[in-house]
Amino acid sequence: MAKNIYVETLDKTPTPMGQYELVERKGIGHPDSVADALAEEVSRALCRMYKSEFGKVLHHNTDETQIVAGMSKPAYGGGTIVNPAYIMLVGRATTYVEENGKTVSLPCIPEALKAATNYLRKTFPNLDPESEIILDAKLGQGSDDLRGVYQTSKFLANDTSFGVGYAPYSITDRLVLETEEYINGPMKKKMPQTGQDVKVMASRVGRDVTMTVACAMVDKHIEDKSAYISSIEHLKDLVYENALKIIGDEDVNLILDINTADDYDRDVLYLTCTGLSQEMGDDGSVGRGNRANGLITPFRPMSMEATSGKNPITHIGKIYNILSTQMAEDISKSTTPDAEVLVRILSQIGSPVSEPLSCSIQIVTENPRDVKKWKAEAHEIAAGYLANIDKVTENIISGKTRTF
């Protein structure tokens, strides 16, 4: 049986059954999410290049991407970008290797710029990455000590750090996550005037959920203030209708508010040229937004580690946050829907990633005696994930795993 896996009960009320809950998601167009996405796209591009050239992923971390907001002049029917937003792709990478006594330089920066440009073009249809973004990259060689720890054959942890996860999602979690995914997914066909910069916040007091949505609107699709107001009303109707589908038979009373900062009397509206607030006023950084499960959850365990952009081979800040989330999800399937599973995994630098210093699994339930019958299976599930940790890496590189 695997060592250092500890399963216990926790004497507290499961979060979904508590009196108060707070959940947030920064949508794919939020500057922090854009930074996360670009950092991850660059990491994946480097992984592909390294595997193509050398058959393995070389050392890199691209988790320091920064976005500096530009300036715009939105207008009904279409405004203009005055100053482009500035995006700096920052990190460490293996920029050269020594082969047969010669130094071979690798095109890390061109690969990074290409990956970032492709993502921006594919994801944000109202943005012209050629003229409305200044894209730059600074990827330098990593330090000798961390490159020394990085050995793909041994999968040694590059840091003494931890990852956390929980399951299952509460109804508040699902409302927040699935609302943003709906607005930035199926709803776009019905309302192209909605941008990708969407933020969803929900607070639950008892069974009353107040969900606040901020959604950037695209000026070229809106002819005047009346059309803007009509669009917001239509957006609210569609989001509310979709939210009711998410709620289903749950005993939840939903209050929905959209773009509450708007002041129609003073013509203060959330109107943009690109559907992104980074065009004027909002900067962005990797790790300041959603955790690895796509949410910001102050009532659940969270890690401050940025997940996106870190290398998927040895960087605990990435691997353990994703692993603990997946582990918690699987363990929760063997319990009851009312039980809350909390997972925290701690590494020790230089030790195998598959052998954490500790793996804590806490099961929160109204009947603690039930944990005895779940304990062995929870331990087995955790041990199985650790024994096959390379599959977590494979899914990250292939883009099958969410990082924000």
Given for the second form:
Protein chains: 4
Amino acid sequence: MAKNIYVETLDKTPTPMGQYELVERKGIGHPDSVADALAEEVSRALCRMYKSEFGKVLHHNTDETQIVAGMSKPAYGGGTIVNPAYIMLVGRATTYVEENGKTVSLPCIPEALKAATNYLRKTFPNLDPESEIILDAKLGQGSDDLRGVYQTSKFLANDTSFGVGYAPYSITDRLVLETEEYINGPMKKKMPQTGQDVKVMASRVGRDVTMTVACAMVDKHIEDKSAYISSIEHLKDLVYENALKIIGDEDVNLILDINTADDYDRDVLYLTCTGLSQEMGDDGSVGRGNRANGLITPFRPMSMEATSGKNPITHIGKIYNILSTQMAEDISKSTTPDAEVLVRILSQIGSPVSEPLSCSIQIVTENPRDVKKWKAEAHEIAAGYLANIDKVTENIISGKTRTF
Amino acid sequence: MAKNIYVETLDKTPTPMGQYELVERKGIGHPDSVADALAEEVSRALCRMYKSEFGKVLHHNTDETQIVAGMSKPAYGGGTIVNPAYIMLVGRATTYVEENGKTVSLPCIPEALKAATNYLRKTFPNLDPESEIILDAKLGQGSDDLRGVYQTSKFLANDTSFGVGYAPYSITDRLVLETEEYINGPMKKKMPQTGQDVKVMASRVGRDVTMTVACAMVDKHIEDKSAYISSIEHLKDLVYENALKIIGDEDVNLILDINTADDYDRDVLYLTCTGLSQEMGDDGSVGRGNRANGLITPFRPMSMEATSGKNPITHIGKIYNILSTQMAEDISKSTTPDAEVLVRILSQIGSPVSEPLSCSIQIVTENPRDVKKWKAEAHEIAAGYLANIDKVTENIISGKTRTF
Amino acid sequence: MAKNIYVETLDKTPTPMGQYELVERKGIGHPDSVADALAEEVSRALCRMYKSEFGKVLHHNTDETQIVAGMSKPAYGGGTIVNPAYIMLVGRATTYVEENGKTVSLPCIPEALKAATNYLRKTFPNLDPESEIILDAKLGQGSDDLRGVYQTSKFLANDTSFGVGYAPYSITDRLVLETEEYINGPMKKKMPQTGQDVKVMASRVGRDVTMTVACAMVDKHIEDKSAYISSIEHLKDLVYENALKIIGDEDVNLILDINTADDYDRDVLYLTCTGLSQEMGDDGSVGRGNRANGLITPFRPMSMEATSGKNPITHIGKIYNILSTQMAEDISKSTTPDAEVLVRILSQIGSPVSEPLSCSIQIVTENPRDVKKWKAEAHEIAAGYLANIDKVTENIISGKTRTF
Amino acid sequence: MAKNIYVETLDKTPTPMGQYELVERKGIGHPDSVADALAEEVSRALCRMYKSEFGKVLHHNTDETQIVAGMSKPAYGGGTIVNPAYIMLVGRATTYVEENGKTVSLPCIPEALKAATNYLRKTFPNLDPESEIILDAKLGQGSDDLRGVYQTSKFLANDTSFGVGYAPYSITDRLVLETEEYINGPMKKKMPQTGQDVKVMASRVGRDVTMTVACAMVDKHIEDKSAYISSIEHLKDLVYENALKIIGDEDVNLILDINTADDYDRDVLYLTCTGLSQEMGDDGSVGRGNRANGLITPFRPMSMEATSGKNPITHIGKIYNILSTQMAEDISKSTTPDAEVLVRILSQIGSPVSEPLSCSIQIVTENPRDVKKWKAEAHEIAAGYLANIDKVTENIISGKTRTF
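I've shown you the form predicted alone. Could you give me the structure of the form predicted together with a further copy of the same chain?
Below: every chain and molecule of the assembly, starting with the one above.
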């Protein structure tokens, strides 16, 4: 059996059964999520370039995109971007290599710009990347030493660090995650006047869940105030209906609020030109929003590491957060839906990424005795992930894995 | 008695008595800490300006400083900064106000630049802010709505959010925190060749603490390799000696490593021109390093909010993190050193900052019955803080309160 | 008769008959010309926006675009842009107006970015504006006072300044101008491997004209060194053939050199990825290249004013340079081809643009007595231009008038 | 006798005796002059660094500094810089060299920043470079080929180009030049309320000279409107008195205007915080202001080349403009003050700088026969300059030679 994998029970109330829960998701159009997405797109583009040129990923960490808010004047029927938001892609990359005594420079910044623009164009239909943002990039060579670790065949941990993950999502988690995915997914065709900057927060006290959705509305699809008001009502109906589907049989009492900061009397509305609050007043940066499972969950263990933009080969802060979440999800499937599975993986700097110092799997359940029967399978699942860690990396590069 | 303050016992093993503990501190010269510090200095400068002009703090959140690494060629006896690091101060501020129908513009960026330069000059004696960094600033007006909350006399929470804090520091915590403070404090005179970029990490397994210090060395004070090696040895002696004082009577077995990435044979050393790794290969941004108590403590509850740079009037992510830490510290003094005090404060958007939705105080101790006798005092301490929340703000503005 | 128009003869040898002539044209892809073009495109876009919003052009001068060279690695068959060139659009504009006590902000920067990107995409087929340049913009409000002059119905001169123009083009002028236009025009289909950065210089000593063409070649259309060499030979043949057409019956002895800095033995070639030398090593800025007639002619009177990007309503440095050139051309048609017509218009700050302090028309000819018979018509032509100065402005805004 | 030096008479009226003359000087605080100065300071700093490291000047052309105006709110007694001006140092430099198979990087940007800041601090006492400007720098490696020319011992012309100069200064020239030097020199102690942004223009019609001075006033030294008005009156008196000294016995009728755009009734005044119009509304760039003799003289031959910031070793546009002016001045001393000496030097790309294609000296005088007796000396002076061209370079590097 693989070393350093520990499965144990943990004697506490599973979070979903506790008194309080607070869960948040910054939707794909929130400035922090835009920063995360661009950081990750840049990393993926570099990975593809390195693999195509050298057959392997070279050192980089492009996890520092900074978004500076612009200025806009939204108006019914279509307003104006007065000043574009400024987006600076920042990070370390292998910008050149020495080959046979010659320096070969690599087009990191052009690849980064291309990937970022493509993402913005594809994801935000109401934003014109050419005139409504200014896109800058400062990617520099990393320090010599870090690049050294890439010369071995087995990838070595870049740091003494750790990752944490849990499963399954609680009903509060699912309400938050799936509501945002609904608004920015299947619902968009019905309501193109909803923007991508959607923030969903749910606080649960006992069985009462208050879910608050803040959704930027797109001015060109809204002709006047009454159209705005009826849009919000329509949005509320659709989200509520969808939430009921998510809840299903669960014993949850849902209260839903949409755009609570609106004040119709004072004409304070959440109206935007692009559906993105970066256009006016909201800066963003990497690692300040959702964790690798798509949520911010203060009542659960979380890693503070920015996952997006980190290299998917040696960066523990990225790999172990994703890995522990995936392990937890798989293990959870082999237990009962009520059990909370916590995975915490600790690295040892300089040791192979596939050989952590410890991989601790804790199963929180109301019947601790059950853990015994799940232990072997949990161990096997974890060992399987560690043995096939390349697969985790591949899925990150191909974009199959969520990082925010 | 003040509403919404709950004191209870929590049935778990206090963290310091658990099997594992992992604690880290990014020293004041780490790029993430430099970003934190500049963000906070800018906020404080704006507070002072607003108070001097208007008698009160106006809306701002300057928590987005971005540092892009430069390029350097360190060398024994003194090397060269080849390309300066680029530092961009970013955030939202009240850049103008309307008074009597006239627009009055406020010098936010000049005040920010001044504060940032002063801090850099005062804190990093080996850095020339004039030629070894490029300092830029993009501070824009926030969205109209957020500025509204400042027009009431009682400050209202900007968000549904929360803060967490704990006390007392464990011995692992103290080793990490006080080691960095020693190296960047009293020890500096003895060893000016140590830079400010000091990263301290300690992992405890049982009673064995492995503390790893990575300390950037300053090339101009080191004439050759043997001077470097003996400096590291000297540093190790001093830090070890100081650590023994910190440990005192505690039952701890300490292993100390300094600059483990060095490889003397391959001439890989942690040599810098400025004592700061931002000069070569390390980017930095706000909220990615230490929490408000100065530490990163994955085995304790942590808030992910960036504390530094946020406004100290309405921003829950700042105020409640600092407040909960200070409450915990005070409450802890009235219990036993072995008890772990956890404070978690939850806001209610739109309600006064001094009236949280809940202020939960959990006391973890091996003798849960003792909690009963501490309850009243804990409650009183918490109520006192909430009643005098202005004092918390004042201490932040005057720089008396740590934010990273 | 219109006041202040003076027609006189000038007793000197017409420049085309003198011993020396030196004429240069920086083609449309030269970095200084790219800067000129972008500055002018931005001004035109602002004019259109102002006219569409307010029915008139508002104050602006966007004549400060700066291009910072990038880094490229051209290679036969197609190389790589390693670092994009950085292009910053700079200038003053009316970024907001006060209307009925309200501030209306105008989208100057988005309009500027759109105009600039469109121009680049349309003009430089081998450049990808999305990934091979970084486009930034800093357009700020001008000082209050200058904006005042726009409130009158007659536009007033912004400065005590002047413009100069001459006609007709000498044969040396035409060789330079028409060679560049040929290479970047009809010839492109035959030789797509020629880039847009074409610099043509001709020095004439007596009847001997040495014309030197430096033409950036586009790597992706050139598969190897021999293809490069034969391309240059082909280019030389085509340019020579075209030059013979330009020369026609004129008594000129032409020597033609192409890419003289090439050194085939040392493999020094003028190979580029984009056909633009801004990709590697050549910065550019406004007003440093061609004058308003498309040429640099050190042996003729020239104005040093940057014409491109200036507002076409009140800016003497722009309007009078264009006006004097157009006047000279028209007047020249009514004289003999051998006569040199010089026009110099001097403004009076604060007076209407259509009422210059003096408009001096000098006719240089070998038979000074002829001037007498041309005088009245010359006067009439000049008066007509001044009376219809709005037409000059309109043609600038619609892009019909050359500015570089 | 040195080859290619031609001395001849030119049959025209010397400019100072013609009917019209227009002369302008942008003072040291005008944004275009600030750009020129910084470009030149950077070049000089690089020259010093290269000489100290390698014993010789390496390739660079740093002639592209761009100044983007800031925003200010001047007020009697001292106003506020609201947004700093943004200054970007741009150009090409030798940023690394290959030595013994190793790449040695050179600190071009830090040296540039240091030189620029020192100049600003030294020259503009009312500007705080730390908070009232943002100083950026983008200096990149030039293209390989240009660097090649530095490997020879004799420096070769970088281009087919030319320089022009004339002497002596006319009385109109001297009024303009010496008035600015007076205001920014000996007068400053008497009137610290005058800023450095001083623009002097003189137009002469016959013997009537109208001199217009626009001088930015410094708000902190001016307590109210009447103080402003009396300052302007005082300034006018001092400048007038000084102008009379300059005029001496010359037959000139002087009209003097100061700050003609002021409108006391509408409270339109030329009041600034820093004495520099870059603080509000005025951009600046290199090569757009004074020629190498300190003046803009549309009625004289001028080169359009930006002199400041060019390398002083091979750049014809710099060296020949300075050289021709110095030659003309020396030759002029050996003729009569009434004679106008014009020098025009033409380079041959690839030939040594000291061996121009032609050096044409034209002496314009009312008694053309006198030229004969001056010819030999003029020739000798010119030959002496060409033989000692290194001296010209040295004086540029040491800052003894004016470039704007």
